[in-house]
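Listed next as C-alpha cells is one chain, alone, in the form predicted alone.
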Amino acid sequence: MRLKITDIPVMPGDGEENLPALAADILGISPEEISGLEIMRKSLDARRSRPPLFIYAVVVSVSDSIIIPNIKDRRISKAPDLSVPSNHLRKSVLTERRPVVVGSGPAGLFAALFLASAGMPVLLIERGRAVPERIRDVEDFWGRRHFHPESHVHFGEGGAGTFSDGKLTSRVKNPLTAWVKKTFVEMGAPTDILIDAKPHIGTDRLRGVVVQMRRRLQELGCEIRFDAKMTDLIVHQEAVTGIVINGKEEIATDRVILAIGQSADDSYEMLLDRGVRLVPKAFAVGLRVEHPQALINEIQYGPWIGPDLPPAEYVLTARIPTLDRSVYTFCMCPGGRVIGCSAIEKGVITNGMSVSLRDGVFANSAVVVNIRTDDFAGKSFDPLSGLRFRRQWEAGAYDLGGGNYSAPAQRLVDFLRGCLTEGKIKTSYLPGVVSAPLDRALPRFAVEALQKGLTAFNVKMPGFITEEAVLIGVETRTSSPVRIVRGEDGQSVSVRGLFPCGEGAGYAGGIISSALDGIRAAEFLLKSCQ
C-alpha cells in the first residue's frame, strides 16, 4: 500500500537520507519496513519566534500485510492517485485549415504543446525575437539604453518569463500543473521544482528551457515563426477567417488562440477595431523595493540564520483602511536584480529577476497598491483607458530620470521624510538610476498609499525601514488593465473561433496559471473540431 505522511520536520543541516527512519517513526514500523519513499512537498518553516525547519510531505510504500500502529495519526493517509490527465487520447484531431497560436509565452507555447501533441499541425507565430537575439537586443538596452521596440523583456521566445525570477507557484489548483512542471524538467529544469512549496526556476535556466520547447514543437511538427507580428485579425459575419502577418501577409484560418501577453497595446487597439470585445480591469502600479539580501536574512532568520537556510523571502500586505487601498508586496527576488523593462519608447518600467542560484547581494520586491477601474475609466468604460493610465506614469517615470531610460530612485527613508536623496544611490538596477522624487512618479493617493503600507510593513517587519533600502520606479505591469471577454466555451463572446488566453486576456497571472489558462484555450479549440 501507498501512504502520505505530511508535517515531518527535519533540521537545516540533516540530509534526506533522514526521512525513512522519521516516516517510519510516525508509521510506528520499522525503517526496514518501508520498501519505497517519494518526496511529494518540501517547504520552509521559518517563523521568527522559533528556529527554522525544512517540512516534508512524502508517499511510502509498504506490504499490504504490514499493521500500521499509528494509522489514526492526522499526519497520515492514503496515498491520492497522481496521474495527470492526458490528452493523449485524442489524435489526428484535423481542421480544413491549421489553428495559429499568437504569443510564445507561457500560455502561447503550452497551448501550442498541447495542440500539436494531440496530432494537430500547429502556426506558432511571435512578434519578438528567438532567445539568443532577444538576449543581445535586452542586455543592448541595459548596457547602452537602446530600446528595440519588438524585442525587449516584454517581447519574444519565452514573454516576459524569461527575464524574470522563473516562480512556478500558483493559486489554481489543477491536476495539470503537475504536467506543466514535468514538461519544464524535461526541457532542462531543476527537479527540485516537483516538491519545493516555492518552486523558481531562475532566468540563466529558463532561457534554455524555452529553447529546448521550441524543439520539441518543431519535432511534433509545429512551425514557429519569430518577427512575425499579428497586425490584423480578419473577421467575417463575426468568425475568424484569417489573420494579417507584418501587415502583409495574409494567412487563412478559422481559429486563433490569442496569448498576445499584457504589453501589446497595439494588438488591443486592433482588436478593438475589429469588434472583439475588451473591458477594463483593476490591476495594481507602485514600486520597486532593494534592500541588501543579507539584512533579510538577518531580520527573517534571526540568531538561526546559516549556510543551510536558502536566501530569505517575504510576503507583505496592509490595508489602508482610511484610502481604501491595499497596499501588497508582489514577485519577491531574493537574491536577484531589478531591470528595468521598457515596453515603449520613452517609457520606464522596472521588475525583479534573479538567477537560478539565488545568488546576488540584494533583494527586491514590487510594493503596489490596486488600481480600480474607476481611477482610470471613470463612467466612460472606455476598455483602453487602463492603458493610457500606465503609459501615463511610465512616461512621468523617463522624465524623472532623465530622459535616457535611467529610473528615478530615492531611500525609502527619503521618500517617507519626503526629501531627495542625496549622493550615490546603490543599487543593482540596470540600465542606472537618478536621484528623483519619487512621490511625483504615481497618483497622489497611490503614494500615500504606499507611504502607510511601507510604515506598516516595518511593523510587522521590524528592519523594514532601513537606510540602505532603495525604492525604484515604476512598477506598473503586475497584470493587464484590460480583459477581452470570453465565453463559456473559450471562445470570444462576440468572434467566433477566437480563443483569449493568458496574461493579456485578463485571466492568469505567471507562468503557471498563463501555462494553464493556454491549455484550456487549446482543450477548447479542439472540442470546436468535433
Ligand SMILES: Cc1cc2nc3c(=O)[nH]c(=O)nc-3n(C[C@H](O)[C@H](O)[C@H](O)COP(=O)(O)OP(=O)(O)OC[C@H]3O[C@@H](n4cnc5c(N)ncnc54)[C@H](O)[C@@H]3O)c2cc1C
Given for the second form:
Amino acid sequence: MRLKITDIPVMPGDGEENLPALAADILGISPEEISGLEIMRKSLDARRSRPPLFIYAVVVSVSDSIIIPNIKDRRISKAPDLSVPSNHLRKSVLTERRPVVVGSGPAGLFAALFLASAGMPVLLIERGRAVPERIRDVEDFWGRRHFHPESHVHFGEGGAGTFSDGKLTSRVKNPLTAWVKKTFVEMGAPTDILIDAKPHIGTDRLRGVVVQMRRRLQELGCEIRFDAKMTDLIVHQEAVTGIVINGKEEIATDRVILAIGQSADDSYEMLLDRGVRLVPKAFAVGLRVEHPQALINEIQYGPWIGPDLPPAEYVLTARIPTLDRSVYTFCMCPGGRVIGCSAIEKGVITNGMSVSLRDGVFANSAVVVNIRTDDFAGKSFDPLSGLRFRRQWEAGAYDLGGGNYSAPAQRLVDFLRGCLTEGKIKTSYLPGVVSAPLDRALPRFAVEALQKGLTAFNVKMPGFITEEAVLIGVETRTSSPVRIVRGEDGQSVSVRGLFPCGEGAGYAGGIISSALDGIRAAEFLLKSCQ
Ligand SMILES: Cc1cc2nc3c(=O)[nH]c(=O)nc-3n(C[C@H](O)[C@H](O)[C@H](O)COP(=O)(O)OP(=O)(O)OC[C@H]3O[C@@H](n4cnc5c(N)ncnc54)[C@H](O)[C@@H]3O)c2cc1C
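Coords for the form predicted together with this ligand, given the form predicted alone:
Everything in the complex follows now, all chains and molecules, and the chain you saw is the first one.
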C-alpha cells in the first residue's frame, strides 16, 4: 500500500536521510518495513517566534500485510494517484486542417505539446526570435539601450516566461500541474520543483528548458516558426478560416489557439477589428522595491538566521479603506535583480528575475495597487483603454528617466517624504536608473495608496522602510488589462474556431496557470473535432 504522511518537521541542516525513520515513527512501524519513500512536498516554516523548520510531506510504500498501528493519525492518508489520465495524452483526432498555435509562451508551448502528444502536431508561430538570438537582443537592450521592438523580455521563444524568475507557484488546483512540472524536469529543470512548496527554476535554467521543449515539439511533428507574427485573422461567417503571417503569407486553418500574452497591443487591435469580443479587465500598477537581501534575511529570520536557510522572502498586503484600494507585493525575487522590460519603444517597464542559485545581493518585489476598469475605461467600456492607460505611464517613466531607457528611481524614505534622492542610488537594475520624483510616475490615487501601503508594510514587517530600500518605476505588466471573452466551449464568443488562452486572454497569470490554460484550450480544441 502507498500512504501519504504530512507535517514531518526537519531542522535546517539535518539531512533528508532521516525521513524514513521519522515516517516510520509516525506510522508506528519500524523503518525496515518501509520499502520506498518519495518526497512529495517540502516547505519552510520560518516564524520569528521559534526556530525555522522544513516541513515535509512524503509517500511511503509498505507491504499490504503490515498493520499500521497509528493509521488514524491525522497526518496519514491514502496516497493520491497523480498520474495523468492516459486518455488525456493518447487520443488521436483528425482535423482537416492543421491547427495553428499563436505564441510560444507557456500557454502556447503546453497547448502545442498537449495536441502533439494526442497525435495532432501543430504549426506554432512566434513573432519574436529563438532563444539564442533573443538573449543577444535583450542583452543589447540592457547593455547598450538598443530596443528591439519584436525581440525583448516579452516577445520571443518561451514568451515572457523565458526571462522570468521561474517561480512556479500557483493558486490553481489542477491535477495537470504535476504533469506540467514533470515536463519541465524532463526538459532540464531541477527535480526539486516536484516537491518544493515554492518551486523555482531561475531564468538561467529556464532558457535551456524552453529550447528542449522546442526540440520535443519538433520530434512530435510540429512545425515551429520564429519571426512569424500573425498580422491578421481571417474570419468568414463568424468562424476562423485562416491567418496571415507577417502581412503576406496566408495559412488556411479552421482552428487557432491564441496564446499571445498580454503585451501584443497591435494584435489586440487587429482582433477587435476582426470582430473578436474583447472587454476591459481590472489589473494593477505600481513600482519595484529593492532591499539588500541580507537585510530581508535579518528581518524575516531574526535570531535564527543561518547558512542552511534559503534567502528569505515576504508577501505583504494592505487594505487602504480611505481610498478603497488594496496594495500588495507581487512576484518577489529573493537574491534577484530588477530588470528593464520595455515592451514599447520609448517606454520603461520594470520587473524582477533571479538565477537558479538566487545568490544575488538584492531582494526585489513589485508593490502594486489595484486598478479598476473605471479608472481607465470610464463609461465608454472601450476594450483597449487599459492598454492606452498603461502605455501612458510607461512613456511617462521613460521621460522621467531622461529618455534613454534609464528607469526613474528614488529611495523609499524619500518617496514617503516627497523629496528627491541625492547622490548615487544603489540598485541591481539594468540598464540603469536616475533619481526622479516617483510621485509623478503614476496616477495620484495610486501614489497615495502606495505611500499608505508601504507605511502599513513597515508595521507588519518592521525594518521594511529603511534608508537602503529603493523604489524603481514603473511596474505595469502585472496582468492583462483586456479579456478576450470565451464561452463554455473555450472558444471566442464571437468567432468560432478561435481558442484564446493564457495571460493575454485574461484568464490566467503566471507560468503554471498560463500553461494549464493552454492545455485547457488544447482539450477544448480536441473536443471540437469530435
Ligand atoms: C521579468 C518577468 C518575470 C516573471 N516572473 C514570473 C515568475 O517567477 N513566475 C510566474 O509564474 N510568472 C512570472 N512572470 C509572468 C509569466 O512569465 C507570464 O505570466 C507567462 O509567461 C504568460 O504566459 P503566456 O503563454 O500566456 O504569454 P507569454 O509568455 O507572454 O507569451 C506570449 C507569446 O506570444 C507571442 N506573440 C504575441 N503576439 C503574437 C502574434 N501576433 N503572432 C505571433 N506571436 C505572438 C509573444 O511574442 C510571446 O512570445 C514573469 C514575467 C516577466 C516579464
